[in-house]
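This document starts with one chain, in the form predicted on its own, laid out as structure tokens.
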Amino acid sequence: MPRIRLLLIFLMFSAPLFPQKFEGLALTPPMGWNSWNTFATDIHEELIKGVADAFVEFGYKEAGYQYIVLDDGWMAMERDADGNLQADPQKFPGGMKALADYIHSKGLKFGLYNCAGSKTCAGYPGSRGHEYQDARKYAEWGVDFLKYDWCNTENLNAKGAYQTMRDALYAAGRPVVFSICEWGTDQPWTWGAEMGHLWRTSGDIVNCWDCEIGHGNWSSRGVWPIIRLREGIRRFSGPGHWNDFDMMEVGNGMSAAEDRVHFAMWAMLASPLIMGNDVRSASPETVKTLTNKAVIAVNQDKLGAMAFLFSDEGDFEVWAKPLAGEEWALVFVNMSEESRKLDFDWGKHPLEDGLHHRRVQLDKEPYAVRDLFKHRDIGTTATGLKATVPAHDLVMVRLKKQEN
């Protein structure tokens, strides 16, 4: 019996522990910046190290943003003779090791890309047959986020190959953020909170409110086609698990309050807030809006809840979210080509979330109304709401129950 014992106790300590994902991270959605949307593949060392300066100079490491992740593009063509992934030598002369530290140096984390099939959709070495000599590579640079891409995948199953990866991360021992970025096709919300710690429910983004440009056999689509892209995926997206509805296009061409319905809505739906413009070189107004920790607390809420179309009232598309301490955050956002007069009742609109079993009915219930972007108390819903919004624009507010 006792050597039954010393056995057991010996395959205990010596077995390795069962593959799964690095627990405890992206509890609320991921923030920061990915190269992709300003620069494809045209990035270099001094470029990062520019915008690791920039989030400290204009306040977004202290809004909230932590990682700069490096998109395709980062690597060179070919890998070393040892079969290792190695750095661009013109673009990146110091290497990803270098660079890493030097983000880590300003309190921020650093972000890698690559793909799950043989090449990245830019043509550079993808990580099939080598998921395991990546991750090590991935752990001794100090990657801390890996977003993981789909091209170039022949005859791979989409949950096998994002398995594979996460196992090769949770073996290589570096806790990492992983974000599946399958496109939705293989409908990862159904499989991805096991696999990674955030998935994109779409193909790329582009900078409109409202458009869809076609590739051949994917398509490109602006804020409001991605928002309505899928459906009944809300009850997939929570802490640790969120659906990604791709990187954002604030200040990359649209109208300042297009820009600020588009953050209002990532912040809404709980989105991961991955910027993707030059941080370096944006506007005030793009800055005040990507800095609004009003509405960045929002999208940072504990609860994890997705919002929802609470109701339609003609030119006015009304979206609420449940908040942590049974507060609630709504936007009202003029769909039209015109400025609009909005004249909401609270009374005729109980709030109410299955999903959260969450109801309440406003007019009896008061809860007092701040508006995110003005940064003022705007009364109760004991009296309507009422504002004029300029096209493309919108209300959004907090709602905090009032003591009695």
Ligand code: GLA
Second form
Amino acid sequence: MPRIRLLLIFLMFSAPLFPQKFEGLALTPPMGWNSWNTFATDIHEELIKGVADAFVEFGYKEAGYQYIVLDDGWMAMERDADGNLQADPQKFPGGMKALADYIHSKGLKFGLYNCAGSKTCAGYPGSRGHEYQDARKYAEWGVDFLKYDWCNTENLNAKGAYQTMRDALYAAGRPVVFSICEWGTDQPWTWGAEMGHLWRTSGDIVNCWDCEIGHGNWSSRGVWPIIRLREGIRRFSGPGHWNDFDMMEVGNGMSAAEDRVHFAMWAMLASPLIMGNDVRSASPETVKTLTNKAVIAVNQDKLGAMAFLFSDEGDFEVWAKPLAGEEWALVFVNMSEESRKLDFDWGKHPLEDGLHHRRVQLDKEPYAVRDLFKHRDIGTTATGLKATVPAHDLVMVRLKKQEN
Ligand code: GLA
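For comparison with the form predicted on its own, kindly provide the form predicted in complex with the ligand.
Okay, now the whole complex, with that chain kicking things off.
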């Protein structure tokens, strides 16, 4: 065989010569749990093992949650004599490899946090100048997911810094979902798909419906301010590269109705579904919301489209998400402080999504309507949608074309 042909065959079957992100990962939004929202830096081995056990015991794993991610605070304050990161010996006496093995033994995946700067946001050793060394360590420990933050990054260029870590992970050889946590400052949606699999769109979430809390040069935001902040970035999201609206606050103090809306909206926005509550002690109501498979199926839909605000009916906001196979998901959210009657006339609202080339006149070609929280078929779009919806609650439906 001529040499040139041999070379071509080699190139076809070998890894790409140039570093890149790991392709073929996160083709639907990643699902898992992260320690930060509830535990901040107060994390330890027994807690994390308990979370892995809870994934199996309470049905999170079965519902599709996979990644268990340790956020800031897992490291010792200093690197070792060779410059390697090390787990905090008090919090994680068994070390990271043993913890990863435990998580893997349950059929789950293991994630860690670090930062592009010299130190993490909580002051632990950052990866700046150690990217390749840290990536090798993660591969040795069995890390499957890396959340990479943006504190203490003076003079660093965001795209370049994330590219360096991406290349380091690639060189280390273990496939890793790379989670960009740069808070939207440098418009990561415009370059993030090349560098990683998801990118945060805002500063940190806080457990409220509609609040914004200033912290000097940044703000934490509740559910609706986070959504409103980035209404224009829909087109950047899709399979393998997601707008990340932050870890969820379901189960962390909002009402059960507000939690349902929060969860449904994250599903609609095709955001990663990363739980941020104490999943070991969640109430049955919280578990029910977080493991609602019909809602999760909307999030995990293969088309990977992000929802858009379809109609503003005053007290009701209606959001629509096109799904694979010509189906649709819609939510009708009662934004008011009181119970409201919903009376939605499908005929007045052609459902149209230019981005995915869809248009349907729902009263003329009726679709079957299924309620995704009540788990019932509730008629077709030939007639209007009527319901009484409590304050800050919703109706979520899936529309399926009827066979004629
Ligand atoms: C930043 C991130 C948070 C969390 C903390 C940890 O604020 O945005 O999600 O990771 O750092 O210190």
